[in-house]
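Okay, so here's just one chain, in structure tokens, the form predicted alone.
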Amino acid sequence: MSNGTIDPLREIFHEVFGSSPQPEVYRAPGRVNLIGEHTDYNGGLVLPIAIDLDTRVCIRTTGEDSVRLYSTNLDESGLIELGKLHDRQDKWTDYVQGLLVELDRKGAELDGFDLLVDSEVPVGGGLSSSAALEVGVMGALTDVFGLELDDFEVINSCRKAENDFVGASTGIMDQYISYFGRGGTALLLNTSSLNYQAVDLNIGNHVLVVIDTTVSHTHGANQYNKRREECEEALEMINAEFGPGHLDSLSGLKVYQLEDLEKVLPGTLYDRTYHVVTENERVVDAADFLSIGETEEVGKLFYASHDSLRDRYKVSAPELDFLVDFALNFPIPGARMTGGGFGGSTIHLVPEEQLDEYVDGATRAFEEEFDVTPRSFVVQASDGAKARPTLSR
């Protein structure tokens, strides 16, 4: 479905679950991280936007002892028994079940409900479809069951569901921006303090284009978790060398300190650390340049970020590299992979007058190289779920 209207979504809900009573409708957006990749779980800086692609959920309480679910995108139903919350099913419903586990730990008393999920956010595209689902469902549960949770309890419950129940070692950026996003701005977020600064998107006559390779390499999730483990190992080695508690996270390091660390860390761990430290610096510079409309400088930082993710952090993929190389040769001001990597999407800073030519050219070239048709989206910075918790009122 995913056509942005409410009534057709409710019609599908009625077909799946029955016609009465009327369900409530909630939504939360996906996100694009403009720059600051793999820094969030290292206590670093990120610069994401919530985008105008939503996940919508319809919910209706039933008073039963189970939860019935349906995904319009997958055309797939699911069932969660409230008496067996801790039994993973290894499917998309685990994201919802993980939220129920977190709420159960908080002592929330929930009855059964019916839940329909419909999403415009491509799964596996690096646009955080999982966080959009978690934040949308948590907003629905908080409202219909009258749960008294503050903003950060909502966000942290979503993150913990993904970390602890689903098993993806992500940071807090995705849930944070899906919840707190602001239209027309990026958020310069310090993931250690959770303080943020709104940064106006002064990109002039340029647009942000996401190209989803539609490729998701099967080893990606394990490698993502491995990168986090490598960063934790690097931190332990640094603290062992310079004294316990020397650093709380790799993001406590400055660029000028990297030279000394080359003697302390083995090559792979040094590369991971080098990326985190220099990426934090690129985030600060990008925010400054965005705020004054220096689009060309922002673009250079995009390319530098991608180079580091490819060469130092080793999370890119041939499909992502191909699209960034196309951007360089076209040329446009900047492009980079966005998201966890190993497939997914790239973000491109494209002059508006070249938009059609650029997207058509990139699509044809990608098809010829990989025999796959990528998906393209022009995205705009959008409000997060906190600014629009329900569509039903």
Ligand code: GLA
Second form
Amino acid sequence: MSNGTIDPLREIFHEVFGSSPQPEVYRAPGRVNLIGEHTDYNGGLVLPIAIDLDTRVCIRTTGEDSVRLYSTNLDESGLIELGKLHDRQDKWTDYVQGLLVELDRKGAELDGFDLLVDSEVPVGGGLSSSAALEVGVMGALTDVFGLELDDFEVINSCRKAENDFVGASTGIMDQYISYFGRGGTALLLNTSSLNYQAVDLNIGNHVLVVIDTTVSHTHGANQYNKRREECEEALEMINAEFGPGHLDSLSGLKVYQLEDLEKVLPGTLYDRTYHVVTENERVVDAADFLSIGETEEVGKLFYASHDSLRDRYKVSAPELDFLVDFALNFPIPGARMTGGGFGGSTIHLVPEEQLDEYVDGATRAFEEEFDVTPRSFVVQASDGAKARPTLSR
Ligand code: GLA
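Okay, that was the form predicted alone. Show me the form predicted in complex with this ligand next.
Let's see the whole complex now, leading with the same chain.
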């Protein structure tokens, strides 16, 4: 990105915090998970891309004892006293404070700073605006304060800020891809080993379209944490039946073993387990088909993943189902909800020559059904913050 694009941000920074010296500008992207949903906290497989929408973070050290914050999206300021980190306040500033708590635990010594956050990633859209914020701020802090953190300390601190301070029991996928993402590729990440394999995004004459329902159901955060607890309970029951230590995570199971579990697990827990195990298999298949350009096959797996999330894992929402049904009837090769669910976004594999017709049709149909205008955009697989941490140098 050229300096021309970050100058307006710097101007806002100067208006909010006063003039000179110039702030540095860091970035981290949002993500789209192609497939592998609700597997990352079950030691399973995911296949995300970092997208070409960034959260941008302008920072300038002040040498004071406090941190001044400003969000352009919300036009909202915040203040954190470094000596007295306070409790969670259920605001966006919690993400920054959560990182400061993590850094404090690691013994990092920070002075005050001014920080402006500007997100192109729609907030609450299921595209990981929170991980983009955490990774962007972490990159800014490690650089300006010369902190010596390795890659995994960076992403784990971000995840811990979200898990322990903000209180969302998420897996590692979002922080991982926002940091390690690579242009033109998806990462096939094994969340047990934390190793990945880069998978070329061979979708031929198709484009990846995100349709953000702009709807976020309020029970989502509780239900997300509940799914995680259900998976832990299923794992305990399986280990109680087959001997302690039988399984480290639900992802240690293969599809052929599911039949035996039907007698062991209550219906709901069986359904959750069924989703996780079959979804892992779909991820492997999708990565194979993607790498050889079999877009139609990838698309079928998208639909199958959505069905499983709707019927077995029960994390979809009427708005998401509506858009996936629209895709099936149009028809395009594949579509599914992406991210945690209960609102947020869907992704669609759309033949390039049908892009306008498809997006217009989906938008109109959605408006008629829900009286809300969804947001649509084409996404490209882009570099994460590790490959391109800053916009100002
Ligand atoms: C959210 C979480 C991720 C992952 C997805 C569901 O995006 O932050 O860790 O669990 O939901 O796949």
